[in-house]
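Take a look at this single chain, the form predicted on its own, given in structure tokens.
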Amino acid sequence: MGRHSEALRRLGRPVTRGREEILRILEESPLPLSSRDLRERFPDPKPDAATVYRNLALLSSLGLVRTVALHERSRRYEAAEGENHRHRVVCRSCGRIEAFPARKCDLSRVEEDIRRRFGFTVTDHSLEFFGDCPECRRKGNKG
């Protein structure tokens, strides 16, 4: 956890069990988790909701949480610092989320047209494919 006390105190913020749980939890999942399903992996004690929604927004104004939206209403959240970043496919009916390493992901030439065309410097990206699961599929469900 050395890494992210250290990244905490380089941004001048306190290092907090709370946020410190957070960073962890994120970085050993492989899929994007909700403020419910995190506080769910919190050792006991658990923190209240409020206390992890709070941290959630800090985390990522200081830019070491991603928000990632998958068409839900609810806001899923990942680690920033990952060393391979993940593209994510998921199920229009079920909700079914699946993630895989993106073995070749080279989006240069869409970052270039962003750049050319609305004036972005782009600095990452997140990718989502949606469709049905094979499960689904199998009962009927269109989505």
Given for the second form:
2 protein chains.
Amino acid sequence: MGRHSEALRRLGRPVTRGREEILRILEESPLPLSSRDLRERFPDPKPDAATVYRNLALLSSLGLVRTVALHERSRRYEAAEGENHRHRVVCRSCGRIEAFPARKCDLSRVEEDIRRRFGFTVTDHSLEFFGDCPECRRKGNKG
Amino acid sequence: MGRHSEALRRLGRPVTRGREEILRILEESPLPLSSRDLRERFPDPKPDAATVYRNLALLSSLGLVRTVALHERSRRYEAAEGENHRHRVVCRSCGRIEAFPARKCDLSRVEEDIRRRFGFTVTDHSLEFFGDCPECRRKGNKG
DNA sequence: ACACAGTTGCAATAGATTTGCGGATGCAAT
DNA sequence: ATTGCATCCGCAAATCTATTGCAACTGTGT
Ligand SMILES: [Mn+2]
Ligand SMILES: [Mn+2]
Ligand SMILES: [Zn+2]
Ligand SMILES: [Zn+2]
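What does the same protein look like in the form predicted in complex with the DNA, given that the last one was the form predicted on its own?
Below is the whole assembly, all chains and molecules, this chain first.
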């Protein structure tokens, strides 16, 4: 019924509560979420962790979800709705994350270099900035 | 006696075989290595995994080693020797990694935007490209 | 309602990283 | 070279994140 069910059906996959919720929750979140974060935001009854992982894997393979690799222990996930390409900033002290849409993100020159030098066809990229957020900086750069 | 011992001593940390070897191995590797990779390249007797992790943590905190977050299960590490800023390309099918020095990597405009919008002081960034390597592309894009 | 494929919870398992602890080692001061 | 203290190391146990096997359950088309 929602856009999500549509997408799943179109891709020939059964629509289940877990999948719809994952897509809804990720879409509402301004930040990429870990599997645990995600599960916590489920309305009760919460699905098993294994189910969350399996669904994240499925949705990723269908291109509806993207994984985000920050320098953390666990992976994060975000909705891959169309053209919401983002870059991120992470605070090295407290882990605070900000994300911002990357308009006119032009790395086509670099991608062309890559094609020539390595023969790789680039389909995607991720760009993260690391530094110190204002709060941590004020507190003496060692949160 | 090597440059490595110097760096450690200067930072007031005991010089041990494990630390020197880690720095040497990482410096000789064209690719960032996982903790396991690293340990395998140690001459015998190989240190305990815990020791490798502890030393990587220490060397990171001293700024001599950087962690690299690709979309893998484990973290990778690279030598942070001065001006060897690199970008990377990863094959989504087979995991092959290429790294290349990023000359004239000018993201200062973006970093300035970040300072204005979020107040973050950016000290570093990481940029990775994902796609398909020539071999995997030839084999039908599904390694 | 029926049949089948695909999904889920649960428990077991794997793999990466961290931690406690007692015995070794690095290093600076005798 | 010896001593003393801080730090490090190996080893085993503990944590965490993520994956897998299996039997019961659900989604979807007929
Ligand atoms: Mn971009
Ligand atoms: Mn760069
Ligand atoms: Zn912060
Ligand atoms: Zn490949």
